[in-house]
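To begin, one chain is listed below as C-alpha cells, in the form predicted alone.
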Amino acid sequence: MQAASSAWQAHTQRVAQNIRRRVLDYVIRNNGGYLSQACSGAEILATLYTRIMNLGPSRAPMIPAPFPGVPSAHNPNFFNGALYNGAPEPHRDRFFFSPAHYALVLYATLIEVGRMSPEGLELFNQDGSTVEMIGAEHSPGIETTTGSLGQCLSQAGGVALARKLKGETGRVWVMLSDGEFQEGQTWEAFAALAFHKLDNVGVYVDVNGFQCDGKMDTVMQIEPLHARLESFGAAVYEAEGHDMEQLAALATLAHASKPLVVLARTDPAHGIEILRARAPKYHYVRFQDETERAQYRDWLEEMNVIDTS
C-alpha cells in the first residue's frame, strides 16, 4: 500500500515539475507568458488530473483543430474543448476551468497527462488557433467561456444542479483563482450552491496572493476567505497548495449538502526562484532585455540537469 501511495505521488510530482518546465520553455522562446500561474497552480492541476477527477479518455485530436467558428445551429463543425476531458457520461466527472489566463498552464497539463500532443502548444496564441492565450469554450480542456473572471462557478453550478436532478453520480470540479473573490458573481454563485445543497461540486482555489496589479491585499482584501466561504454555506478546508497528498486527501472528505472548497495556499514563484526578482508584479512575464532572457534560459537548463541527475 505504501509503495502504491509513493508511486502516484512521484508520478504527480513529475507531472507538476514538467508543467512548470514546459511553460518556462515557452515563455523563454516567445518572450512572454503567464509564468507565475504555472508556479502556483502546477500541483493543483497535476493532482486533479492524475488523482482526483474521474475523467474518461480524451475524445479530441492530439493536435488541436483550428477555430471552427462560433457555436450555432448552423455551424455543424463547432466543437467544445471539454472533449479533451472525455465524454460527459453520467458516472464521469466534469471539469470547469475558471481562470482563463492560466490557459498555457492547462495546455501543459494536458500534454503531461497524455491528452494533447506537445506539437499542439506550438499553435498557442496563433491566428485561427483554438489554443488561445485566454482560453475559451473551444480551447483544449475548457468547457465554457468564463468571461473576464468570476463567471465560471455560476455555470458549473447550473450543470451540477442539472446533474443532481437527473440522478447522475459524476461530480463537478472547478478550479478558481483567488482574484475571483473580488467579483460579486463568485459570491452569488456560492450562495446558490449552498441553497441548492450541491454537494456534487468541488472547488479548488489557487490562493497565491497576487494579481495583475500586485499583492491581493493591497488591491482589495478578500480575507478571511475561509470564514467568509463558511458563512456562505460551503465546507471549507485549507491545504499547502504544493503538497499533493493534502490536495488529494481533501477531495475525499464528506461534505453532505454543501459544496466542497479547498483553499490551496500557494507560492507564485514555487520551483522558479528567479521569478522572485519581479515581486510583486508576477502576473505576466515579458523580458526586459536579452540578458534577462538568458538568465531564465540558464534556470531552465538547471531544471533539466536536476531532472536527469
Contents of the next structure:
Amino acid sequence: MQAASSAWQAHTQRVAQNIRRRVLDYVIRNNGGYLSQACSGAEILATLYTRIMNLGPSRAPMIPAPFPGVPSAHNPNFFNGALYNGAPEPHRDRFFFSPAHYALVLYATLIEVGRMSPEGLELFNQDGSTVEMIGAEHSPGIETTTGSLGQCLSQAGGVALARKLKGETGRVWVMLSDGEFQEGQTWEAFAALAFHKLDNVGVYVDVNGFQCDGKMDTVMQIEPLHARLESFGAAVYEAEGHDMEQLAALATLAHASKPLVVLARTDPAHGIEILRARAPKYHYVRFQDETERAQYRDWLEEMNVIDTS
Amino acid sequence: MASEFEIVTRPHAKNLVAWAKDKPRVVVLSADLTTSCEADTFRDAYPDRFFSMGMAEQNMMGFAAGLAREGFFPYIHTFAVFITRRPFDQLAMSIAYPNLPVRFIGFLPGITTPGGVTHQAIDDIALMRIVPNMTVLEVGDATEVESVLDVAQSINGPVYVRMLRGQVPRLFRETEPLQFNHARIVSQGSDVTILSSGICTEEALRATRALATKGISLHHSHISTHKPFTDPRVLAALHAPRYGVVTLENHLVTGGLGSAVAEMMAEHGIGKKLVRLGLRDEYAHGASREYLMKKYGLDAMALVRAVEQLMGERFGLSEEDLAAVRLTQVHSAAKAEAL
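Requested next: the structure of the form predicted together with its partner chain (the form predicted alone having been shown above).
And the full complex, kicking off with our chain again.
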C-alpha cells in the first residue's frame, strides 16, 4: 500500500492518512475522542469518497451553519447533512452512514475531499453546532439519524426500493460497523434486501472486531459473518480493509439481484501503533495523563514528518 | 333484536382500494397480517404498490422511512401492538424524528380482540401521544374508517391511526366525515359532560339514551383526534357541566383520552371533577369484547355509575334498561378473525 502504483491510489492513500492524522490531532487537542474508528475506517471512507461513489458537488456551506432546529412541520429551516454529499439526482449515488459514532472520522473525510473546510471541525461537539459528536441527519455528510445502531440499513433499503420504483440508476452505498450485526434489525434488513432483490445497494462493513465493551468475540460472537451473510442472500466479498485497490475493485463486481457486501477486515490501531497499548478498550480514547497525551503528540509529529518528506 | 345501525363489513378493505386508486405514491407495507389488517384487497388490486416485509417490524419501519424520504406515502398495516411497542425506537428515530409522512394503520385497539395481552393495544395512544411530530387519530365507526385516510394523508408528518376492522357499525352519517382535531358533538347538555372515543362511543350512546329517560342533561362528544388535543369545542364542553366530566376509552386511563382531558382541564383551570373510565393500571386477558368491556368497566353501565357518582344520586337503571336501548347485537356474533 505504501507504494501506490497510480495517481488515484496515491491520492486516496493521502486522504486516508490525512483523515487519521486530522482525527488524532483533534483527539489530542480535545483530550479524547473516537480515535480507533479513524484507524480502522480511514481507507474505507477515503475509497468510498474518492473512488467508489458517484456523488455530485457539495450543496452545503464549507463551514457548517448553526443547528437549524429539529425536523417538524413547523420548521421550514431544517437542513439535511446529505447536501455535503451533493444534491440527490436520479443518476447519482447516495451515501448512508450507519455508525454515527464515527462522525468525527466522516467530518475529517469531508475536509480531506474538499467538501468541508478545516474550520468546520472546530465546531465539533460545540453547543449550538451541527457538527455533533454522534452525528444526526443535520450533521455534515449524514442523511439519516442512525445513532441508535442498526437502523441505517433498513432506511437505506427503503430508499433503494423507492429508487428502483422510480427507475433511478444511482446506487445506494452504506457504511456499516461490525458491531451492528449484533442487532437483530441488521439481519431483518439483509433478509428484506435479498427478498426484494435490491441489487442497487452496496454495503461496506468496517470489521475491526472491537466494540464498546472490548473484543467482539468476548461480548457477542457475530462470526462467521461471511457465511451468515451469504446464507441471507447477499453477494459477499472480503477485503483487506486498508488496501484501497481491493476496496475499490470489489465495488465493480456484478451482484445481480443481490445486495453487495464488502467485509473490510481492518485493524483498530492501523497507522497509530501506540493505540495498541489500550487494547481491548478501543472504543473511546481519553488520555490518562499528560504523559500519555505527549506520546500521542509525538506520534502525530512523526506522522507529519513522514507526510511532508 | 335488530340493530339500530347499519353494520358495515370490512369497510377499510373496500375503502383503501377505492381511495388509493388515483394515488400512485401510496404504498402499503405489511408484516404477515395482510388479510387480518384488511390490506389483502389493496395487495390484489395494486400488487406493484404492496410490499411484504415479513414478521420484521423494526426493519419495516426503516423501509417505510426510506420510501417516505423518496416521495412515497407508506401505509404500514399491522396490529397496533406491533407498531407501538416492538419497534418503538425505530418508529421514533427513523420516522418520527425526521417528520416523515408514514401512516401507521394499527388494528386491534384495546380489548377488541380475544387474542389476549400480547395482541391487545391498551397503551398505544399513550405511546404515540408522547412521540414528538406524531399525530394520533382513532376511528369510532364505519364512516370514520372511510374518511380517516383523507385526514391522515393531509398531515405533514407521521400519523398513527387506531383502526377498526371486521364488522363495524355506522354511527355517523356518511356525509359527515371525520374532521381533524374536531370533536363530534353527539348531544348537548348541562349536568355532565361525557367524552368517548373509539368503540366506547357506541357504549356511551346506550348509556346517554337511558340516562336521558331519567331527565339527565348530558353533553356527549366523540373524540377522534387524540393529538393534537386543542379543539376549542372540547374545551367549551369541559367548562360547561354542573357536576363534572366523564371520559370513556378502550385504553388505559393513563396516557390516553382521560389523561389528555385531565391535562386540558388543569391547564385551563377548570376545577371540576373528572371520572376516567378505562383500564386502570392492569393488563387485560383473552376473552370476548363484551365480557372484557364489562369486567374492566368500559361499558354503558360503567358510564351510568360514573354519572351517578358525579351527581350523587342513583337513577335506578338496570342492565335490562340499557339492553332496551342496545344498539347492536352483531358484535357478539362476530367471530374472532385470524390473529
